[in-house]
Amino acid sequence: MVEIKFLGYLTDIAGVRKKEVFIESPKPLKDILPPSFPDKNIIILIDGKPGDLETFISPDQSVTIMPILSGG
């Protein structure tokens, strides 16, 4: 079971703040997310380490996805 946490406006896109996804074998993160999910201006942490949409996710990993914030 992969736990995916969405932060900021990404919760609106995903429709939830936290989602658990059952996978049997490693898959790229992009294959687990909704097709309309943005692929730019996001930060992805996999078990607390930087990752991206092409990173293979294994069962029992934790993923956090947050928007890049900017301001002045």
Contents of the next structure:
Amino acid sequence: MVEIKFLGYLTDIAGVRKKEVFIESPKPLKDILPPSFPDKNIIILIDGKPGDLETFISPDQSVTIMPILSGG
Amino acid sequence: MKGYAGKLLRVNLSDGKISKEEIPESMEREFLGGRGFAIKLLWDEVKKVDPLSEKNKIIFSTGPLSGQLLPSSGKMVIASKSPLTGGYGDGNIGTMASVHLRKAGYDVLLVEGKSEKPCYLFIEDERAEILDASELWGKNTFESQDLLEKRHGKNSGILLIGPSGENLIRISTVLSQRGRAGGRPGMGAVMGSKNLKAVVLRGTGSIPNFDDEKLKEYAKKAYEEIKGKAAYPFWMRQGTMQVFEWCNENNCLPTYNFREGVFEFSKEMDGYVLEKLEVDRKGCPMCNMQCGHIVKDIKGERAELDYENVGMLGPNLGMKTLAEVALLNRMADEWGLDAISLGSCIGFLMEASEKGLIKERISWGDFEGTQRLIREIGMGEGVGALMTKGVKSASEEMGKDSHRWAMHVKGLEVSAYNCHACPGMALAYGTSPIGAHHKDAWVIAWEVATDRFSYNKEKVEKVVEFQRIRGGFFESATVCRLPWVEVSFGLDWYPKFLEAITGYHRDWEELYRIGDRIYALIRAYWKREIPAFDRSWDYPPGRWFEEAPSQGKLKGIKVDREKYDQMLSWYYEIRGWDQNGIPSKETLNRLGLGEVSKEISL
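Structure of the form predicted together with its partner chain, please, following the form predicted alone?
Time for the whole complex; same chain goes first.
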């Protein structure tokens, strides 16, 4: 099970703040996200380390996707 | 040049003389406006003076984009020699005063001297008067705003100070419209030192632009573009408060005087809680991205919240609910205290109490005690007297190694980002032109997205790039930076706006050069005013090097001092400054500031 957490406006696109996705084998992250998901100005952390939409995700990993912001 | 009024209004409060002066076109070309105008005027006119003496001057400055019918343009810069830091100080504020100053036919209002009695300025187009403020003196900023609106009409631009500014508390700021604030490095105290309670502006004219039709066409498209962005609906719901969850997730939330980067009560005060509590929203003039969220505080009063204030008065003090934080924030606004510095000062006192360094008992999360402290700080009484000059001065007075956890750079308290595991952001704070504020370069997102633990040259280049865009262009143009990153509004719009306004095309390369010129002059100002100024002033607080957080995913991580030092050296090299952070003679010459080098003995 892959746990995916969304922050900021990406929750609007994903429709949830957090979800779990069942995959049997590693897949590129983009394959388990909605097709309309933005590919720019986002931060992707996979088990806390920077990744991108092409990064292969294993079933036991956790992903956090958040927008680039500029502070308060 | 078109797009500028080309006029400065000078008011001398000592002799009551009011005069209009031409702003040379060369100044418009070389310094753009806003912060650029402010440092040029301070360099020329405010030299080696006590910041709270009548010899200091306070500058209210706009740029060619200010007050225009353009996205988020209702901004102005308030600048002076800072009584908090002793160097260059400024802050921007979103206010109707920006629009009215421009429409009254001025780009800049400069106030000098000192009034014998409390006064305020009333400026309506050609008319300018110094009026009696005895009725306003001692009143908080909300009451004063009400009184001035009653007297001069709601359609006025009003800038004012609260009792803390009157009491010369050096973390006092300037307020407008019941909750808009600007001028963190003690601009409110400078007004107080002049017995200047408020400035009321009314302008009925128009700004002489090069091509109004083109500007209207751009504006319509730009506003539409912003509203159509995918991030826009969420921004409208949470605004800057979305940063709260973001920072907690990334372990950079200021918690317990920056000891920790995560907060156990974060879910009680993040942007989703704000959404539930919100009763109203407000923003700056010309803005379709209103960021002021009004909630009812714990006593049912309206309070305007944004991330910085919540971060510093919430987790930094261990408060447990957003409604409590809202009340503390409203108190800060009423007193005219900068909420960021106030949160840092109170966090410092809580830690001092915990360590037994002061007699007063004030524990983390003590809501009643914090309200008492705000009153004491605003009055400069009781234990609050220790904080009248901010945490740097308080730690010098307290001794016992408290300077290690006095969270400031150059005397200005650190805003709401904990940098134990963000060395790039630590550098951004270290090299900010006014002290530890984030407005010039918020590089955290970029370093989290790439490699937050590295200390490479690319990261340093990013800090410089952001400073050129944010501190150089946005602070001088003078418009809000938020549309750019928060909803991905294109930077390529701004040269187009400038061309329609002024008739001159300036690309980003030239705008960067203007930003570099402005910053070089600011650094020279620090050096001239503080001869001991050197690279040691560009270091973040000791806590980030010496103590790692004990909670969260990034516990145990701190900034490496030697590697920070290397980044600072690279930073100076990129800037063309010497290894003490002073612009070299060659750099000053290249930027057209050759005359400056004589005054700083290069």
